[in-house]
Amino acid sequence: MVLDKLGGSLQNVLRKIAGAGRIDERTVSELVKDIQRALLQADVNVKLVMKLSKRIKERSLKEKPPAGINPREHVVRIVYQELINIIGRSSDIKLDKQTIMMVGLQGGGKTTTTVKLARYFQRKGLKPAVICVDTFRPGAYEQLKTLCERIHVAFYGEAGNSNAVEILKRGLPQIEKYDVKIIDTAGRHALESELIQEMEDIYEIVKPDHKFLVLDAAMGQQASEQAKAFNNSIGITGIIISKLDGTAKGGGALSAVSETDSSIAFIGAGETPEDLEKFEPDRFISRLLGMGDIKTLIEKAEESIDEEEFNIENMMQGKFTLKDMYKQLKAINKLGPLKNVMQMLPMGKLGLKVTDDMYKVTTDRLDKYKVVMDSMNNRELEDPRIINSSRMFRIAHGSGNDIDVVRELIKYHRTMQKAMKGLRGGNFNVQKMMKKLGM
């Protein structure tokens, strides 16, 4: 994913700033070049990159650091603020009763995004319902029905009926009692007159609170043209960027939207119903810069797991036994892919290198770890450092596993413990910087 590369590149820039002896014109010029390179590789518009570069350079050299912030921290603060500016504002999404109309071109991920959106409101304690009026794409009805049933969301549709307006008129009374009504409309290969007329007819019947346009992140900078076209036709209230995890143009799609009158409502980066999050520019940029997103992580934890299962404070202190590690990893597994969770922590690729090995914990692997741990005694579970070769052989034999699995568990615990300890800072104090940035 190019956003991983973009984040890594920007974090390298921050490391250079943290290690700079002084902030002078030469240092700032090198910083700006590195940022330009990172953004252009992520498909961000050249004019936007040059505008950003100019702003960062001017502010870094002319503005005096506020009280309590040194010159290096001041430059990081400027980079953070200007990156937020290029991706624009977020949409105002209230957790209240509302009707939402989903629009977009065929192939943009609108149907799966509809289900993710329903799941988002469901996690927030509201009761969503979905109506399928996509009569253009074969299989749309069955796909949406199946996905809604999977997450226990109310669904209405009429298989074989090609009249979207008829379906809608009969469906609305059926879902009247639900808090959030989501209408999945048809897409086309292009924004043609037939599609516009159908959207306008649906709008007149529903009078939705929101009209969300789903855009594939792979469109890159072309996303701005689609946003303008749909906005001119029906007046969209927010954009959802889908498939942000699998394209080299994600940066282009995000920044392109900011060039329109639209705002980003949600971003989708994954295949499960859980993989949709409300777009918050400050939180998004914070993650890109390696400063984490503790606010979102805590929100996800509160929605998904019991308080006794997951303790953010204990996790960030880095002092935990094998029992604690297993308990916490099992809880984290409920939050979605471990890689996404770890990116919300201030791991800071500002000092600590997080390898892909840290993300390779699946449910099957956790089950295997549990069997291995059941063959350990309390001393070994409390202090894995005492597990020598003879103990490993005994544990492997008792659990019916190869000794390599035992070694893997011990190594993983050691890696996680080191990573968690890294949360507490280092030469470049991430927590302190987050506070100074107002996060």
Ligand SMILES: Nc1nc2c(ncn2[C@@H]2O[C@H](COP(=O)(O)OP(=O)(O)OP(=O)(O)O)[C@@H](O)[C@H]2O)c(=O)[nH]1
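The term rigid core refers to the maximal set of C-alpha atoms that superpose within 1.5 Å between the two forms. Here the structure is a predicted model, which means the values were calculated and not measured. Positions refer to the first chain, counted from 1. First, how it differs from the form predicted together with the ligand.
With the core superposed, Ile403 shows a C-alpha displacement of at least 2 Å between the two forms. After superposition on the rigid core, the Cα of Val371 moves by 2 Å or more between the two forms.
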Given for the second form:
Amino acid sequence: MVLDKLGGSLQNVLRKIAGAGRIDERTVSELVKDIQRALLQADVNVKLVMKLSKRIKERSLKEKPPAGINPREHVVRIVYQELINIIGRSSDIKLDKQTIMMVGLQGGGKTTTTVKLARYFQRKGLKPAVICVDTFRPGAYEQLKTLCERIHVAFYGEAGNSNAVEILKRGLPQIEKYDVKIIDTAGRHALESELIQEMEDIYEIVKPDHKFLVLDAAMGQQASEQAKAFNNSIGITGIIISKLDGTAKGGGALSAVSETDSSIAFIGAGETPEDLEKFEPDRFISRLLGMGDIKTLIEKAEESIDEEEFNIENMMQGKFTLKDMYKQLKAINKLGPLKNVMQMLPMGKLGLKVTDDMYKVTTDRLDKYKVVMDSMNNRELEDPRIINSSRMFRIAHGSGNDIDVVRELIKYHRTMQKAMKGLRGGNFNVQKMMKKLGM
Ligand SMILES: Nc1nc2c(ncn2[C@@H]2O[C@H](COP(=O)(O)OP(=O)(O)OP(=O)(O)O)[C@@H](O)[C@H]2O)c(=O)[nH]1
Ligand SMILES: [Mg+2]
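Right, and the form predicted together with the ligand of this protein, after the form predicted on its own?
The next block holds the full complex; its first chain is the one shown before.
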């Protein structure tokens, strides 16, 4: 997931607190040092880190735990709250008719993010349309057109026309009936006068509800300078941090923008149209701390999967048949890369290792499994434990597959079943604890 490394070290810190004998000055000092190390490694600004450490230290030693909460849980809660504080608020995005203008420097991820946003609103049941007014970079038109076609989003652009204003004057009436209109603009390598002028011209015609600035996570703390500069010249209503998957230093950009007037609206962590999520500081921090954002998962599931197909409760039950497994794999595949979905679950905290094998369930694999399962009878599907070697041979033969594929499917099912059980039980039950803390 986003910021794996930072998450990992913060989770270790929390585990340490959970296992601490008592909370005294020494434990707190140690804890604060560990947190500092983790945040600095992720490129969070030193001043912010110092401010945060001071707050955590003071509060942990001074504040009395509320009734029903032990001192260790109290400290965990303080860490959680203070981390949310440094990351700032989130932008308000309505699920309603709106026009969005995308701005940013060259190569920051505007076009990719335009498509991700279109997909985001599409998933929410709104009708998006995209206009390309990048007349600067050759190939911009084709890039956006192809991406939009891939996700079946309406697109308007004029190949070869270098006049952005003209394109908009013709394009806007054409997409009048769409709910969310997204305008992808050209980038330049610096915020120079030409770019500012063009952005202003486009602004005058479009009069967008939102001006989103797309910032590459790899720029780290410089993000704050960029955000300030764009905000001063044309004003922005939200920031989208892109490419969070590509850097271990994403903490820099994320925390830097909280120092500006604007706030983070979305974060992008991947190249596919699905790899965008609305930025919610509390949710983000819970996930970073390994508190498994089941809510995100459920919400996402509800958007694209009907209930019969995907039942999170069942998934956690641990007892499921091959048929269930197949249904769930299919559902998970619809939600996006398996790895992303798995990582929304509290795997880390429950000490469950998700092996690489579990990530590798590609559509191809699923199709193969489907064929294998078609050669099984109902009893075998209901209770795969009865599949001995002669049955395995029959199934392999009947489905035209190697016996290894059958073996692999059964093994996969077993691993999955164990994983689900692990999720439900778990040793250090963070979910329960967070509930108790009212988080
Ligand atoms: N890994 C990863 N790559 C990304 C992400 N967002 C964008 N990219 C890649 O970054 C490169 C540039 O992205 P674009 O969307 O074309 O950037 P742009 O801001 O539109 O660029 P210009 O139009 O030239 O200004 C592309 O190769 C994208 O695939 C992301 O979240 N993760
Ligand atoms: Mg572009």
